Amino acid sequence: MQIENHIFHSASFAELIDAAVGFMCNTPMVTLPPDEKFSGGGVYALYYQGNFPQYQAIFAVDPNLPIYVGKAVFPGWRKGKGSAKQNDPALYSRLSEYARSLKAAVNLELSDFLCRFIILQSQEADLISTVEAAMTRKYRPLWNSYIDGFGNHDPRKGRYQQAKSEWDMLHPGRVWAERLRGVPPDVNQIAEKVDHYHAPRQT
């Protein structure tokens, strides 16, 4: 067997990627959540304009760096029914939710983020998880690749063994985070993880 028969390429498909991500770095920044409700599902990145102190060198030097890079995809989307309603708030509704994370956040406030959205509707939608992918791979947002824990849940009821997340270790506030009892990760060991990504940006 020759594996090289079975490894597909295409350069359309990477320009295709390429033009989509260039689109998103292009649209304007916006309030989070946006001021006015939209349908549609697609990518979006959040954007730190604050003074936490860990951040500030960072995203001051690059205020076009995102800190987090997500992606919402309508309902009932990931097992292909044919259903899924296109008039779904699913990017909008998304980015309300960390808004909401943000705000209920102890040392961050919320209008210190902004945010960048590229909708994706119809034959475009299988793109959502391609182009989250390319974007955290072009960027390395910070919540995505170094802190853990931005985009979880409550884990509801008789879940609440589990630990506390990195990201609510460094910015409690969320009342369903304080109910986790498991041992949560070291807050010395969460910044040294900020100051490595930090680093490679200083000059």
Contents of the next structure:
Number of protein chains: 2
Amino acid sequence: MQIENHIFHSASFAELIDAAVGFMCNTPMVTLPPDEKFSGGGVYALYYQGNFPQYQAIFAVDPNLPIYVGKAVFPGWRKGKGSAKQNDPALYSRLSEYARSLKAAVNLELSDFLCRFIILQSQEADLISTVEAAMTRKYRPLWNSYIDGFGNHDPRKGRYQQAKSEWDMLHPGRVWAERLRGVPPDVNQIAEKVDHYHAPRQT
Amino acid sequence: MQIENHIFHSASFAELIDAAVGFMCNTPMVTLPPDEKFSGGGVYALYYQGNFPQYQAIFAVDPNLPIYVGKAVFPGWRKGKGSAKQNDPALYSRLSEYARSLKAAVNLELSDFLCRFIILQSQEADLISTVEAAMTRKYRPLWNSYIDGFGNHDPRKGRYQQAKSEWDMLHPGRVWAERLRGVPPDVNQIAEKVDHYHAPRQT
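Please give the corresponding structure for the form predicted together with a further copy of the same chain, as opposed to the form predicted alone shown earlier.
Expanding to the full complex; the earlier chain stays at the top.
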């Protein structure tokens, strides 16, 4: 058995991912949430243009540097059980949920955020996780790679013994996060992490 | 907001999947499990060449029609935490596990099975689920789309109140399956399903 005969290589796959990332980075920035409901899953990036002291220095330099990148996939889409699922507003719902988180934070203003998003439907839906990973690698966004917890959800009843996340310590306000009773991370250490943030150099 | 500006289309993605499926269908058929251990995740297809009465009529006609298609992904590979994970023999282990299932079945012979497999590594590992889905759509293999349960695992202690699967009714022998105590599916109905199997016409 010659194992190399069984290894599939595709140079065009890397090109295709680059094309999707390039497409995404050229979509218009819109409000959060977008002003119109839409269906489908995809990838989004959030951008910050406000004056939270530690962030201002980072994002004033490069307004195209996202603070967070994420994805939304509708459940069970790969099974293809009924194209009805294509009407699920998975991405729009996620963006709306995050808008609520940002609005709840006492030291952030929702109107200081913008977003880019791309919808990946039919066969291209298979690329959602790939494009999200490529965007995250490209930018190592502050809230993905340095500060944990923005993407967390309400753990619900009986599970509030967990600790608050770094994000919730830095930006208190989410009702469910204020219920968490575990030993929280040290605020000074979190601030230090933000100060040491370096986005990868874009070429 | 013009939503169409946010929809990413890629004709070359469909071509790339076709290329991967074409590559896979042209790899050599090997024994199950393959005679050499190898690392990596990927996609595999199993082929049956024996004389189990209900199957013989199906697979004698087209020896390139798989009876089962599956994938193996190593856990956490997308996080990219240490390339050590690339050495996990995920695909080889899966094929070995299935070889044990087939050996245990009282009315199947392991030597009547062959397999094709492709390894998808580095960036191409993102294609594993896509290629598996494309192969399954292309062939609708008997043990994927008609007869449930071949891919099941031992439910382990305390969970044996489940019912035996269709596959385990048709091919008794797996030790853990014989422990299941739920009301099993009707053997005659399963046989009927097999008789009604139609592979999609290949063009």
